[in-house]
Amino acid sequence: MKVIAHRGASGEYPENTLLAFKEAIKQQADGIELDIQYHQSNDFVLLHYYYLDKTTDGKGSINDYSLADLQKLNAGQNEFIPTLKQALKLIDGKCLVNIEIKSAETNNYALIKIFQLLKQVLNHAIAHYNFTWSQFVVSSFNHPLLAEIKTSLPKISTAALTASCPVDYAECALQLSANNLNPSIEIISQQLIDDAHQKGLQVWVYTVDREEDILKCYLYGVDAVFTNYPAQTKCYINQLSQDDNNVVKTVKK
């Protein structure tokens, strides 16, 4: 079961910052998940929230600032808000990267700008930063956007995010030609995981920090978990994999 650092090693360092990504690499995470927002400068900036007061010392929205001024804000521990290009340069192909697009956009003109920029940034990363296409996964709760990305960038793996259990289980991801179903830990079941696997999909579950949730994912046969504490989660998974009898004992308690 792979361990993906959720917004980097965000349980200990400021989320979506270069520091959080450096530490995730040091902690030997199998991958890094990061959130991108489209900025009016025609660049992607790394923020989970569109409004700045949640994770920085700024006020208002990302588009109230130029990119230069946006990067002067403190994102925690004197870290700045990086662009996607800066993050990929730092990661440099050392692990896979799950790029979550934070957008409710459905306007065709706006979507085209997003697709074109994403293609440009990823091609640059492959040419200059030791990445291959197989190391990228693009995920979103915006399923129409995901469908368009798969059409525009057929080489990219995509993942359908969901916070609810669909009545047809993993069928929504299959209809999008996605490679993954990425459900919330709060809604997973053995039936959902099995249905996804039967449809040829991988299942990556967010956000998994507690040992009981890690154990549940392990027993269900989940392929990867997103966690705020990659080293801690990786250590517990290694314990489980080294002693399956211990898993059984834990379940019986």
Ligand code: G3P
The other form holds:
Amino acid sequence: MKVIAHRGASGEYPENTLLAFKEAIKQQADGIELDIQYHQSNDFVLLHYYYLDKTTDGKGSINDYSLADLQKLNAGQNEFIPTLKQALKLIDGKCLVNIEIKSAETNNYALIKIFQLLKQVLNHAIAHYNFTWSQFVVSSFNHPLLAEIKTSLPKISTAALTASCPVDYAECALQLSANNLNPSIEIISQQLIDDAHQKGLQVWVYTVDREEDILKCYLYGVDAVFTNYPAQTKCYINQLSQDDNNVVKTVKK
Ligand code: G3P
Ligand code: MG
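Show the other one: the form predicted together with SN-glycerol-3-phosphate (G3P), since we just had the form predicted alone.
All chains and molecules follow, beginning with the one already shown.
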């Protein structure tokens, strides 16, 4: 089971900052999840919330600021709000990157602008840093957006986020030609995971910090977990697989 650092190593460092990503790499996370918002300067900035007061010393929303002024804000421990380009430069292919698009946009013209920019940023990362296409996953709760993205970025892996268990289980992800179903820990069941696997989808679950939840995901056969504490979570998973090996050895005797 892979470990993805949720907003970086955000349990100990300010979320969606270069510091949190650096620490996630140090903690040997298999991947980093980050949230992107489209900024009017035609750039992506890394913020979970559209409004600034939750995680920075700014007020109002991201588009009340120029990009330069936005980057002067304190996002915690004197870290600044990075752009997606800056984050990818730092991560430099050292692990997977799950890019979560935070957008409620469904207007085709606006979506195309988002996709064109994303394509440009990812092409730049492939050309200049040590990434391969297989290291990127784009996810969103906005399923109409996911339905359209592959027309602009056919090579990209996608993940349908869901906070509720759909009546037809993983079917919605299949309809979007997604590669993953990424559900909340609060709604997972063995049925949901098995259905996704039978449909050839991977299941990455958010946000999994507690040992009971890590164990649940492990036993259900989840493919990856998003956690705020990558080192701790990795350590607990290693312990679980060690226990499994010991059981197998004991049975063989
Ligand atoms: O991508 C997994 C997770 O980050 C989705 O929820 O609200 O933490 O962005 P949220
Ligand atoms: Mg997220």
